[in-house]
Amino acid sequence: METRRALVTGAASGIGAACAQRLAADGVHVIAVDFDQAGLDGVETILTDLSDLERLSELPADVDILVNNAGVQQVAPVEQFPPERFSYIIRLMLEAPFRLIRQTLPHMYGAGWGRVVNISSVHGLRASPFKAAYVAAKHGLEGLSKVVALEGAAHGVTSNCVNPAYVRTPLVTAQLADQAATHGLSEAEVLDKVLLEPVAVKRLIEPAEVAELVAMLCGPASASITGSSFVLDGGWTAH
């Protein structure tokens, strides 16, 4: 893995700050994308706006793993959800995925060697409400992480989801209140009683739990995975 260079969005905290660090214990040469320089230690880093997507063209090209993992939340019933704000989430979370799969497809496909790991989530296979952008844009990346997989395929590279239910970052706990003033429950409660009503391990997921599976999905063994969602969920998906 010391050849191999890999770019990932959101990198500054969370599950993207915990692959960058997971990838560079590997070897692996991370380019780390966020558009806050606070945690972006150890690495190189580039400071942009993803949702910017004429200025995702300056962005490296030539890397062998590409993380899709920037992302944001808004709560709201759908006949108050903010159209711009719906846009903004879809031009993050899925046009600037698309982007930049499109943009580092051919280096992989002249290496012959690629892996594409899209963070979705848990809401990339079922809905929750007052979520309408967020789980609009993660059903879309999985549409196309199977047509990456395809494409890739007699390339040497490889999609694949990673699909968390929440997970202990900041992105989970800034909705809390959100939650709370919607439901109308104390953030207590919106954990217990909303967060992980439906999952049967009854706690929040660590961010070096899913970097772990990106590890995998981007290591030697990780040739015949390809068009796969794999869900770290506590048991959601089993109901």
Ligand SMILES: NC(=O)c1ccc[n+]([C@@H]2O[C@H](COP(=O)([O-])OP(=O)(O)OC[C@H]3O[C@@H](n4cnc5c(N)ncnc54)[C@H](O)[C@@H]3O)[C@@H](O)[C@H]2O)c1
Second form
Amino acid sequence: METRRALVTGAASGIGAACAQRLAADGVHVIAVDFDQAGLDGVETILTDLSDLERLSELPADVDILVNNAGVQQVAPVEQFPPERFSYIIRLMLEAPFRLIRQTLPHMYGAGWGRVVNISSVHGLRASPFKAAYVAAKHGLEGLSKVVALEGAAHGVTSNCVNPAYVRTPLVTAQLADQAATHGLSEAEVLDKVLLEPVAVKRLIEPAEVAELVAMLCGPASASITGSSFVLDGGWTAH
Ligand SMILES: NC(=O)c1ccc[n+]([C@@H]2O[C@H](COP(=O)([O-])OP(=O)(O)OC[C@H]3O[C@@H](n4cnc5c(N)ncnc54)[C@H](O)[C@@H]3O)[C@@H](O)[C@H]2O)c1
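Having seen the form predicted alone, please provide the structure of the form predicted together with this ligand.
After this comes the whole thing, all chains and molecules, with the earlier chain placed first.
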């Protein structure tokens, strides 16, 4: 892995930071992209707003591994969901991954090797109320990932999704407060009765557990793993 270069989006926090650290531990040269400088010390960093699609062409295209990870959540009923926020989430979590895949594939095809890992979610496979934009973006990402898998196969490029349930990151901690207001519950009750209700393993997943799966999908035994979605969901989708 020492010769590989990876671009990881949303790498300043949570799952993205864990992926950047885990791939770097395998000797990969990691380029961390985020709009937040905090948490990015010690890695090559590019600060950009990934929802600004026209600026994505300024990011390096000569990478062997692309981890599409940056994402946000918004919790609101559909009839009250701010349309501009819906557009923003689709831009950041579906259109930006498309643009980044589109501009990095030529390098990967040229090298005859590439790994696209899309951090989807259990919400790429299942819906929950009040998360219209997030669920729509993640379901779209699932489709995009499969198309890339089919097109990339002849060029040694794989594309997969990783689908966690709730991971202990700021994205989830922020939701606890939002969902407490929406459901009229305390934050502790939201964790037990809402977030962990559909999962059999009653705990939050750690970012490092997700990163380990990402590293496996980029590692030496990954060539035939493509077009798949890997749930890491504590049994949620076993129902
Ligand atoms: N935390 C979970 O429970 C969970 C579960 C399933 C999937 N995911 C997915 O994992 C990914 C990472 O989530 P996380 O929980 O680590 O979140 P997080 O909030 O800890 O980190 C997200 C990172 O993305 C960056 N980011 C957000 N908008 C950006 C923008 N416009 N431009 C540049 N950077 C931007 C943030 O600055 C932050 O560093 C997301 O795609 C999320 O949907 C998270």
